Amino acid sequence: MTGQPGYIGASSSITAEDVPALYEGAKFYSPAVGDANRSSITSWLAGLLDRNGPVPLLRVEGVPPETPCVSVCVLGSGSAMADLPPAGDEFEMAVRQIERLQRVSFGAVYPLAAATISALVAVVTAAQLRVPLLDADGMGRTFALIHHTAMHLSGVSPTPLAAVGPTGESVLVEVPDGPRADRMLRANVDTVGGWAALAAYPTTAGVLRRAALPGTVSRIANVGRLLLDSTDPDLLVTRLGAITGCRRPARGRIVELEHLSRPSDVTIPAHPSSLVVEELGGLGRQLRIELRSEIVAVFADGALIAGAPDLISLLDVSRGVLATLDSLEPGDLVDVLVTPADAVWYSPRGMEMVGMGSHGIPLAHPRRR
């Protein structure tokens, strides 16, 4: 990334010397996501910017209050996107329903989530589409649901909206409520293919300078580059530090884990299962790390000491590595790292859509006590 004077700790294009930054910053932001389409999907954005050129990153307010703007994502299973690889034109496919719809140009991309590889789709649709990519996001990390957004908070809808999927077959959906957009689209996602390449949120940039969340792209492009360039694990935890905020309330060992299938709220998409943790040196607490679609709550010794919308991780001591969920095993020495939200999750509308109580955790975050 080239940097623009005056604009500290942001960048003003997106080459592709830098894909591999923002694959692990993305996945940084999104830790239970594995690794299935890291070479498929890392491979098609460097060459898409090798024959295009840079895609310029901009700040919300460096662009005119009035340009279109929509929001990109990757919608439904990893594994199913995994067997149907796309073809390559979804998501430019998306954005042109809704400018066919609205009759309106788009000037510029931002990713509905700057984390998991809808980051990197936001890049590339802003490179096919040859518009600029906002250096802004809606969620700061990634929820379940499209209606988790800083947007949705503010009053945008999400629709219009496309769905396109791997076969080429598309849904749009046109209802003013965000919660039904979400049910109406997962209902048509298996139809498609198991996966679909969602364009939503149209706006303006003047809307989003109120109502999304800045500075994000550049913040996991920043993330990725010391993932990148450390694998010691105490030195990387202090640099995350002074980047994210993130914080290591313990390591320890695995020493169980539990796939269970308890009753759960039927529109987070996942099924819960929970860790044991043994803490190694400090107070040496037992910790439970409770896990949906992510790490919502870490007990220790039966008191919360973190939960969502904290985004919590595991860091592989032995590599150096972040761990995802579908990796851990028995005996795996891990530190719990515990990074802040961005502030507009801790309010309470916020808590309310995001926080433990919509994981069946109705217990109060520990910021608030």
Second form
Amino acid sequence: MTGQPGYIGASSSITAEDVPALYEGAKFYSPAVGDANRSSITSWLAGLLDRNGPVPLLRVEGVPPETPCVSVCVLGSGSAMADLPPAGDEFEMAVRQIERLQRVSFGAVYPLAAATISALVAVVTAAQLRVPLLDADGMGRTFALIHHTAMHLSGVSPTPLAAVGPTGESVLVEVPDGPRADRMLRANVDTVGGWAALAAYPTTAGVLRRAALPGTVSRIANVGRLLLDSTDPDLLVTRLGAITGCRRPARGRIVELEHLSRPSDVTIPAHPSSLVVEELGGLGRQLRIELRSEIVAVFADGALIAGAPDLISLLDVSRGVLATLDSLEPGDLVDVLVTPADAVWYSPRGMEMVGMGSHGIPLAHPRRR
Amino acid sequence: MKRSSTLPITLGELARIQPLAGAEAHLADPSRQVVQVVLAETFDRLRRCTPHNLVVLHDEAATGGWSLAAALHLAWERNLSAVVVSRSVAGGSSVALAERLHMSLIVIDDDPIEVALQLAGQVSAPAAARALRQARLAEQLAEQTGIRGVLGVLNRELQQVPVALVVGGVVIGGQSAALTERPQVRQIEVEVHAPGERSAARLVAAVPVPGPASVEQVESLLRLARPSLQAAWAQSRLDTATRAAHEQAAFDLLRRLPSAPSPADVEVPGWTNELGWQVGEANRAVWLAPLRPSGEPPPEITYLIRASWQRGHTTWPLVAEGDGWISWHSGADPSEVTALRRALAAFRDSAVAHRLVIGVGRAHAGVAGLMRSVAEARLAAHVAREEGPGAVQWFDQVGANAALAWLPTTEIAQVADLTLEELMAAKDRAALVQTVLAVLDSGGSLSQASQRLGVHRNTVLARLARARQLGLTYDEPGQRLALHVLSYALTTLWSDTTAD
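Please give the other form, namely the form predicted together with the partner chain, since only the form predicted on its own has been shown so far.
Next comes the full complex, and the chain you just saw is listed first.
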């Protein structure tokens, strides 16, 4: 990517220097994910970019509409990937399988989700295949299932898709109905090694112009640079707001962790189901933050003020970094950050798929009231 | 009996009867009315609730901390009376949020559906619910045997309504806050008749208006407590009567001991310990006597005096003796009087209320010393009568003047009525007797007497002449002492009557 640090706007290529920023930005959009395989994946990608040269990053409109494109992502658990690291060719193999099946040669790669490690493996794949990367993705953040994408909402089928495990085994799935693909894949992920490289949503650039979310790859790079650049929480929140539209509804101190399985036991890192935060300053409200695999809702004095598909993250004020959900303890001072998701997720179909109802909270989203 | 109220039941009332009686209630406002009970399964149902509803959360609306937080907020928006929820859902932070929103939260252990059904029944028939509460209270009252216990039950049951048992302006049990007049508080009283049909005590309750309990209801609860109180009262009077008799007998025995052959060697009998008495070290007696002696005081008064005298000093005896009461304080150090002074100061209000005077003797060792101190205290009490109700006289400060206090002034005055008929018939008799007394007190000096009376010497002369004419022949040596005493007695008596 060109330009000085803090540059905001679409980039034209990704170099080895951009990798740390890309990683940080990808983490911002998936706050629940830990740092288990940070060094292995970033050094792998940086080495690839050094050897093969920068990966061109193109806007979807900058690619001929008939260009075949395919998305990639990591399927399964991040910790499994740390235990059983990739051999290196899994993503390339997955793409090649679909190329063989469809008898096409993909002219561009795009991330299924421009967040988590999936954002980085898309760059890896593009570098390995020596094709450009599209500055677009299917989620604009992370969601749980592979059909939670803008492409699925636009009628693009995720199949045929190929999943290649670290053992070299692969699964090829073709289903007429998108949601079925996820169920078939989940059943196989454990068998192939706990995680798998996924290549899915083979389509053309012309379709992606209307079906994908644009600008999301350069956005995570920009967000990442801000996160690396600044540790002053107030400055950081203001700058993030300019890029992501995020706002800070409250700052407060964690007073209670409510666990699903072990009430009040804070010494064992379990996944808490609920956080209670006392707002500092302002109205002194009591915030209740509901956690599932991510933060799905924020209540202030019992009134819902943010909820999925909003991206809700916690900023550790004392350290000026994003707090991961397994590191929270009573007494921590946190900023609650709410970043709006891409507009498509607030449509009725989007809400039905990834809204709070899907997390068991049958309340109307604050944006819809 | 009055008809019970059919006003909507209040939260405070509901919380006193099953199924909520055993629940953990965090009531923001116990006086909130409950007009309907809603069993809410969904948040949609919650949104359709109307004000003053009590909502029991269930199923989807009770799936976790977030659902309770959201429900509390909706309840606050809809102005509901209270939220009832299972314990599994309510944590400490939910209680904090309820307090913050000033919303009542009741945490139950039972099945929410059953609780909602029972509550619905109670809310639809408030009179029945109140009757249930009264029945429960009656059971609790019946278990109490003491006055304190009965008042404890009443005060516990009628939260925010202080109740006190009052005898003649003195609180003998319960919360004295019941007597303080405050705005928006109505005082209600129920008479408690002692056995013997005389009105002995009043139950007073200060009911906030508007408050969680209606005035009629509080009144009926107080009436409910009356039989228990009467029983407890009679019981304690019986006890007190026994004890008083016991103490009186013991003190008589004690009194007889010093007259044994060698008074100094008298040993303190062991039975004094059974009564909690301390004798043997330095004993300082206190005599509590009515300002106007009128024979032996009734046992009720003894009971009241004992209650207020022994407040904080339960080991100090109180023995009814003649027209007064004897008490004493025993200690190692004869000059240690701090505790006694404090007790006297605390007793002052009661002394004034019951029109008592107090005499304090000196400290003497042993049983014989105690008897001596008793005699001194009695003497001092007689002197104290000159100062009016509440007066305290220490024997150390009395001296020989105490002899005057012993004069039976009433009887002497009767003598005057018979022997000095003309004088007693005179309109200006008081001035004449006073003048004669002043002259005799001054050793016959007219100038000193005129100074003391604040009148001219000639006036003194004129009055003396008239007094002599009427039979007050003060200058005859053979009659001087008798007439001096007579003048003193009459002056004291008349100044007492005019002071009253």
